[in-house]
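Presented below, as structure tokens, is a lone chain in the form predicted alone.
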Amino acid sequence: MYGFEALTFNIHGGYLEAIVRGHRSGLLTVADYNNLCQCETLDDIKMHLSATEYGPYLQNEPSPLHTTIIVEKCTLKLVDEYKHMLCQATEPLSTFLEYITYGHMIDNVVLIVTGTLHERDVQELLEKCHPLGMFDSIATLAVAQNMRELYRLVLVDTPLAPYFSECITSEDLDDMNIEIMRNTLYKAYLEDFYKFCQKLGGATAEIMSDLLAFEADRRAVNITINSIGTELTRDDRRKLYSNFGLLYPYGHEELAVCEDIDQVRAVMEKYPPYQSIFAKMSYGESQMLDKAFYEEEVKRLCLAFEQQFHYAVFFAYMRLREQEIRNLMWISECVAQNQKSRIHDSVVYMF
């Protein structure tokens, strides 16, 4: 079908596709989800739990539990795992499994900033860093004042290096600044890993172009709607859009020059993939996108387990459980809250 992988493939990938695999298994079901959401503490929460995979990160935790106890602990298994297996990894397998890492890295140059930005401590930040984006200059981000110091005395010895080029300015940091960076960062480095994956071609290249399309389009649509009544303008605004992706290059200049929420819907259903997502809510209306996007991705997820010989199962499986500990964290917060009603609202389920 794809060449000859599957001749290849397991010399050096097949130990931790099997590996990646047997994780995948231990993914909670539905079952597991509609035990948690009938606990009434988080201590139950708890006991759910110690019979999954989590059970030993969590089995020394003393009562009172607090959520980012329980948000933390799962996200130090999936670290726990990355790590493994990226020390048995082979090149180009280990370049794939760093770039998927660097999302967290941006999403922590941003906190750091903005935190710093806000007068904030900066080691209060560094603890609310996740785990998978740390490097070793991070703490010094607090120093810079614009872009290009930001660049020069950190990022230029980091793996964001080559996407800060774009947006490297003279400008004072601010909200707006931060969130442009933010963005352009993100269409830098999406565009580079879509190259690299097609680099590697067969499967890999076939599922993860449809991977990173599909975040590259809900990108789009985010920025669309978040800049609807901003002070950025629409060549701005189209600057910000990734290279690529199902709505690239029409959509994207439709997207651009959308003024409200169901000009966007408008555009969105001229594609028969995302026109499902944006059935499910009603006019005018974008709270239960977030959640439609997150199912919709889910849904493609999964998936790229159906396929063999390929590294797309990776990516799979690091998404499928960050969408995991996103789940365990809405509801331990709903729990603790005494907000039970809502459990259901953010819960996307996986099997």
Given for the second form:
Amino acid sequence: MYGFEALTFNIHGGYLEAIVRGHRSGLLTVADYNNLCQCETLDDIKMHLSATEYGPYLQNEPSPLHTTIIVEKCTLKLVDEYKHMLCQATEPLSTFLEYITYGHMIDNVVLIVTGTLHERDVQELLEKCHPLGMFDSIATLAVAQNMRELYRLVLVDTPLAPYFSECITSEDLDDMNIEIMRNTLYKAYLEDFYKFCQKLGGATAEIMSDLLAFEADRRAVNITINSIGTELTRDDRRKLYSNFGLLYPYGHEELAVCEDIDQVRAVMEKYPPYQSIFAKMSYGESQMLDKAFYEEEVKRLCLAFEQQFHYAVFFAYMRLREQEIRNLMWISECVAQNQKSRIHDSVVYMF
Amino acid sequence: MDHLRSEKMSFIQLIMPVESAHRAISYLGELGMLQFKDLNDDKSPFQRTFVNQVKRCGEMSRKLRFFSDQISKAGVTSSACPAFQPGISLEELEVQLAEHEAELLEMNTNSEELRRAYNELLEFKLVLLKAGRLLGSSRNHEIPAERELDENVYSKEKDQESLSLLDQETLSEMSNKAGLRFISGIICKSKALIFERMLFRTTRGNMFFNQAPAEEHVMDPVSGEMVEKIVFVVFFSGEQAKTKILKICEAFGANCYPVPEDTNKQRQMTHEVSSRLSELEATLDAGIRHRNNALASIGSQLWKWTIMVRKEKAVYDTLNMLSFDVTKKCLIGEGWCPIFAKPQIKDALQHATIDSNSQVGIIFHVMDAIESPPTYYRTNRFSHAFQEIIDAYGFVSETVEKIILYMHFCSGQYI
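Right, the form predicted alone is done, so what does the form predicted together with its partner chain look like?
Shown next: the complete complex, the earlier chain at its head.
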């Protein structure tokens, strides 16, 4: 029954909810970001981070640091925390936690397939993959030559198998098809995740529906903007939109026929939550759109922590950590390349 | 009674000239009777005065951690500090540590290369040993009735023919034709099952996979652990299948080694490889011995160095808490100390002034404070344990009677 989770949630989920809230309190605050933005070198950044929860992960790195090392170690921390939570979780929380990583799996698959297409070394590509999305036979993706083989050889064993039914074609893999494959897989994944959350019911369903709907809408807008001017037909574009979310179905109809950004803006301004996002941008500008979307996402993710006894806190925590790692990467890059003036362009503050 | 309450504290201020500051703080640290207040609270870590020294200490302690890591990995036990060695200063220590680290890293890289070459030869030898047997057993079956290899037969094909792919007679024919070829190699045991499945799928079942566990464990150069490996032989036909199989081997990190079909040649190769292996082993052993010697010499002094670096870092952290008055070139510190310790503190400061040959003495005077003092209990080695137990439950403020300690002390007799 919705409203009575307090009676039974803590039996199975209490420990992990406490853990995740503890982790959340260790996220970097505005004061930390201010200090980091004032750093002159990467060593200063390392010194600052050693006072935060990232300390044990960075303390053994020798002095000439690289931004990639910082990002790698911070991601390692996230992976450790995730694995700890996963091995302590019971059903259905463990399935929920696994769902969170499928997005990364899709990204890794696409990375390797694209890399193989451009004749890169497999080991090198494996190192660039996100650790949360690794699975056993990922290296064999390099052998596949078309999508059917991809599915038959490798993906049939992975959790991504059911998402493939919509996109098996016999066409060869090229850049355009890979992008379409990525978006089709992601659409199927989001819909599956949505259905799973609805099945869980209660506060989880309510909060996750809101977060996933925002994700679906954001992807719809990004797909539209990225496919303006490419060969993607309107029908193909419409097939890539998810079948839930605020924009479904009427917004999708309108987005499918958009040919430039101003038309997109006109469509989005009819929906109040997105109107505020688009109001921040002046006409014809699309670089700030990413940051505006991130800010909106972070706002909603922080709100997820206001309620207790649901699983959305885990999803929110993982996303917030990823955003934090993105922030750290941006700050490190700006510091390393001496472009401190642009630091504030892309850092999204959380608390 | 005095021992029922915490000590009376007083708030003091120290003004010390820069030359004697470092020494004064280290002597006060040895005494352990003064708690400094952080006067630079609002400053970020890298705006503080002694930030560079703190960074250097951090770097040195990282090197020391690296050494202790290497020592424990190599399993070297070192004796305690051998002879009396004069104390060395921080700068000399820094230089020494940098040298040792460079030396150790170089030795590690060299031995890693040697180890990689050694592993390849070792794997080749294992493959030769086992593959010879696997090849032989696959070829000696002239009689169709012998179904020894049944369990390894994959009889499914795409078009559902029930033809057993490895009719024994056809095998001995095929191996003489150019069509049937094989690839032999070695792979980690953990990946063997997925590897086999992948090969089966890629070649649509048109292959035969035979495997046998390797005799010895091979050391993985990256992680430094011994891994179990499996020797495998894949029989297949066709050029496309070969490229696919090679790609899959590469993807799974399986190393392929060519094994000649003729048993004489196999024996010859095994002989060659064994001799090269023993040469490499000798070189590798020498390298390891050299490295272990270096590690042992570091290890005997490691503890001393660690303590020294820790002390220095603590001193600099404390110095960062003092406020630096640029005009008068002195450091001002404020803190709490128990009243009974005041003469000891004064003594320590006196020593510091003398030892650092400073003209100006350190000024020490008591101030009034608004905030309440921290709690301090004077304990000896016996009562220290009980105090720790009580502290685990929480610190009490100064004026509360600590009858709890008394009760615990009495009940401790029943434990």
